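Have a look below at one chain only, the form predicted alone, in structure tokens format.
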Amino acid sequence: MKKIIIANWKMNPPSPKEAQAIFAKVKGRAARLSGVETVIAPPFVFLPILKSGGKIKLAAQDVAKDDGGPWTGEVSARMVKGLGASYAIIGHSERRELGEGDEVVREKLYQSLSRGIKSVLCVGEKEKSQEVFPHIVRDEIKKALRGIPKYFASKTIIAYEPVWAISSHSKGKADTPQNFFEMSIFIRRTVLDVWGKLAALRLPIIYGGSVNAKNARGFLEVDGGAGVLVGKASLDAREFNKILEIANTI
């Protein structure tokens, strides 16, 4: 099975020219790699100028919780799909930090899945605490999947993204592959409670949080891990291409 490598550009780069330059370098490298599903999640405004196809896909960084209506500034799943996005990131910790609650995340996940978009549900804890974080992650998953039909499981990916490990935080430091392995088992057990055994076994689980070319291999080699969600390092085409090459060898 191909490793899923997702680049989350967040609110970068500042210009269309720079976005096209990064995209072109990554697309050229991805075209030569058969063992990787390469996904780029640029800001909404760059989706129309970046062309998916071949071995590279586009993702939306978010979708609205409704399909249309008087929601100034919102962008629907139908809109981003029309612009070529076949993936969407849902419930990223930076969106949750802005006030997105579990119910909003669930509604956004449903909108994305109902449009046939592969949806990356982000879950993770703010503090590194063995006593607290399993409960937080379990609750985020169960609340996000509540009421969503299990036939959507084939379009769902879960990204374990401990907030404390994200590089945009002043003390952000990647988690360990061993902990990602343990969390992937915990996540599957939680999904089993909601969608059953088959979905739990097949659902891809990826890691996000200060991923770079130096530590990517450890996460990509985790048994049961399906890939990585890359933030800051994805804006450096050479760095991101190294991650793609590593994934292609596993």
Given for the second form:
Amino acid sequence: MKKIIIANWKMNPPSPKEAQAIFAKVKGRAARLSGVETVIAPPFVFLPILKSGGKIKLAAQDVAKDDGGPWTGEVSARMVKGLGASYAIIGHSERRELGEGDEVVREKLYQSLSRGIKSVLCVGEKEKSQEVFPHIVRDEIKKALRGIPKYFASKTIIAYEPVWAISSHSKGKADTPQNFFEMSIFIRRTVLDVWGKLAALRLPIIYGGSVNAKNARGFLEVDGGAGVLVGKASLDAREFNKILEIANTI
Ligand code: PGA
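Right, the form predicted alone is done, so what does the form predicted in complex with 2-phosphoglycolic acid (PGA) look like?
Next comes the full complex, this chain leading.
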């Protein structure tokens, strides 16, 4: 199975020119790597100027919970698909921080999957000290998947992204591969409850939170781990390309 490496550019870089420059460098490298599914999630406005194709896929960082209508500032799954996005990140903690609740995340996931977009559902606890954190993650998954038909399972990816591990967090430090391994088993069990065994076994589970070229290998080698979601380090094309190279060897 190809490792899935997703660059989440968040609200970066500041200009189209810089976006094209990072994209071109990554695209050049990705073209030579057959063992990696390389995905770039730029801000919406850059989607039309970055051309997917070859070995690189585009992702939206979010989609609206509706297909169209009076929603100022929103962008639908249908629109991003029309601009070449074949992936979407759904329920990122930075969106949840802005007030996106579980029900909205569920509706967004449904919209995205209905358009045939590979949808990366982000889940993760806020604080490292939260003793009950597996339950928080289970709750997020169950609420997001409620009522989503099982036939969408093949387009669903879950990103375990503990909020405290994200680089912009005050104490942002990557989790351990061991914890990711344990959480991935737990996530699979939770999905089994909702969608059954086959879907749970096939579900790609990726890790996100302060991934860089130094620690990526640990997460990529985790048994059952399908890839990584990279924020800050993905804005440096050389660093991100190193992560792609590592993934290609695993
Ligand atoms: P980070 O971000 O790699 O900068 O920690 C990951 C993410 O928030 O998706």
